[in-house]
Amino acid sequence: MNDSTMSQRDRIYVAGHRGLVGSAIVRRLRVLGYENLIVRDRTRLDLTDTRAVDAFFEETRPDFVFLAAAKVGGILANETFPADFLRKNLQIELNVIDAAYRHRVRKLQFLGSSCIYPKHAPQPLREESLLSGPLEPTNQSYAVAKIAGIHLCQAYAQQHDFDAIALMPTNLYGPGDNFHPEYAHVVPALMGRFHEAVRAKADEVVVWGTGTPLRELLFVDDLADAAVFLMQHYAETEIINVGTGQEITIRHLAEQIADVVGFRGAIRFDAAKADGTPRKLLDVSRITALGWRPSTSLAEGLRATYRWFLEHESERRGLQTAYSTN
């Protein structure tokens, strides 16, 4: 494998700035210092386009690559938008992969996700669990299409002695987040419900499944730490789970969530809408044993991502997508 530490004159393209994951991910770059970053929006850069990632990484020329972007969304978004998901993220993914590997950069992070685990794997999920079993309908392109991505990274490294290591974060939240009221994750989708309802003094909010499903959560910022991290001191072919090892059920996030908007109404879960899977709870026994944690509690987080939520309320509108590769 090459020299995979940075230095503040290395070259680093962070593909999906504007999505929360990238986005993070450059804030805390450039608090640590770097500011020779790479970044090109959508308008610019077509990451589906293979002629167009290639002769951007020709002119370009980085040195890392912090592969964020993708098609993500919850639940309806990937049952309404299957194909979508699968065709664009493998496009994205050997695009970016394959133009790293032939334009010499010496190192690429790939960011996998752990609703891409079996539904029913044993919790904590581990890292060797990925693919020990079916996968999760509701997300089952998504899951494909990541996991495709995944092995990419093994088989490039495998084949070609590329340094490329793949993360798998726990559900993500915080600033910059898609607030979309029908393709959000659970955090933005609860927080913008519960926002609705407070300006329309609604005495009650209808919240999807009957509130029993456990997730783990992972303030983004924390997150872009931990890629920033990994990218310094992780080298391995093997996946990496980054999370908090804490879980919340879907009802008591919805109290902490309609605490901090400031709606005193009641909740009610309807349990004819679906739950998804059940629990998920990542094992982070191999980044800990490497040195990292968390630092952000779901208290300051959730506050953290409201106020950013209040900030922007006029030009998040045109951040409720479910395309990030921007």
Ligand code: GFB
Second form
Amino acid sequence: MNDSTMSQRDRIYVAGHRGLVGSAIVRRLRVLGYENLIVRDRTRLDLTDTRAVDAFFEETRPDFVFLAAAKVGGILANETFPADFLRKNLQIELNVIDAAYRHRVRKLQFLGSSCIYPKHAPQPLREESLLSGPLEPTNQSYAVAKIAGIHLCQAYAQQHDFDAIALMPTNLYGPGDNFHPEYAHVVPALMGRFHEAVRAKADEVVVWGTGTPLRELLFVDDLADAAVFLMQHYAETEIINVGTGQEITIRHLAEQIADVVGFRGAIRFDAAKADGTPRKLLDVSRITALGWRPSTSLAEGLRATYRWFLEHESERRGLQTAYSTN
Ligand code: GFB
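Can you switch from the form predicted on its own and show the form predicted in complex with the named molecule instead?
Below is the whole assembly, all chains and molecules, this chain first.
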């Protein structure tokens, strides 16, 4: 067993454990028997505070770090709060990656995003397309911050021989998501809207944009499975895509979500709202060659997400409040 192989005795810090991705990574690690997990709520550790992060690493001495903490949101949140998305994500990445290196973490995994690729890069998006052209304007700040995170990993690896890998997940959804009506990503936003429409006996639901953009959607528990797999089996400084390799139009996605929720009325598209990037499909040949593939179909994933949504009504309201006061 080499120094970068995670064992069940190791101390594993999951940054962002209350979020969609971090909570799924914690679930996955527990299922696999990793019990020595370190987590901190944001009330106890502010990851944008350099000194606090340093003191936390000094005190807890993690062996492995999953860096899943980030300020995230859907297309409107990205457009409305670009300065927050840039500043908070840069601060979190810099603080955690630097502290992890200085406190001798054996391996760190950084979670990026498929929006780092240029808007007009050839599809499916290969890892080599990074920095080959201009970004999609609606989430440029978030993408620039994530690109900086990738470069931090690569620069610390190059200069300090720090073992840091960077995953680029496609659009994610699943249990633990933020269901804010305006600022959430498309799956939770539409699930909440259709659910409200059924409750209010409304005969129409409005979906933003033209319905023609294509998105690739990965169930978050599959992403968590890939994250643990790559922590064990990937040690390159090049980024690696994590997705399904399959895409769906927003129109078809809306119809599938309506079906899961039981909404039988009309779906109207509001073309005055932003479509964002027209297509964002990842080339997943690199991770496929390593032997990993997702196991949850979109239909199964949407049903599981809706079950969670129904079971967490009160906590969900709490999350929405937390988001809006961020
Ligand atoms: O998930 P989403 O907000 O993010 O939106 P992106 C995807 C598509 O869904 C866009 C349409 O074409 C929207 O016009 N859409 C339709 C809606 N109705 C809604 C709705 O009610 N809410 C939302 N949110 N969308 C994200 C970035 O871009 O990609 C993130 O904003 C992150 O930062 C993520 O990088 C991977 O796919 O456009």
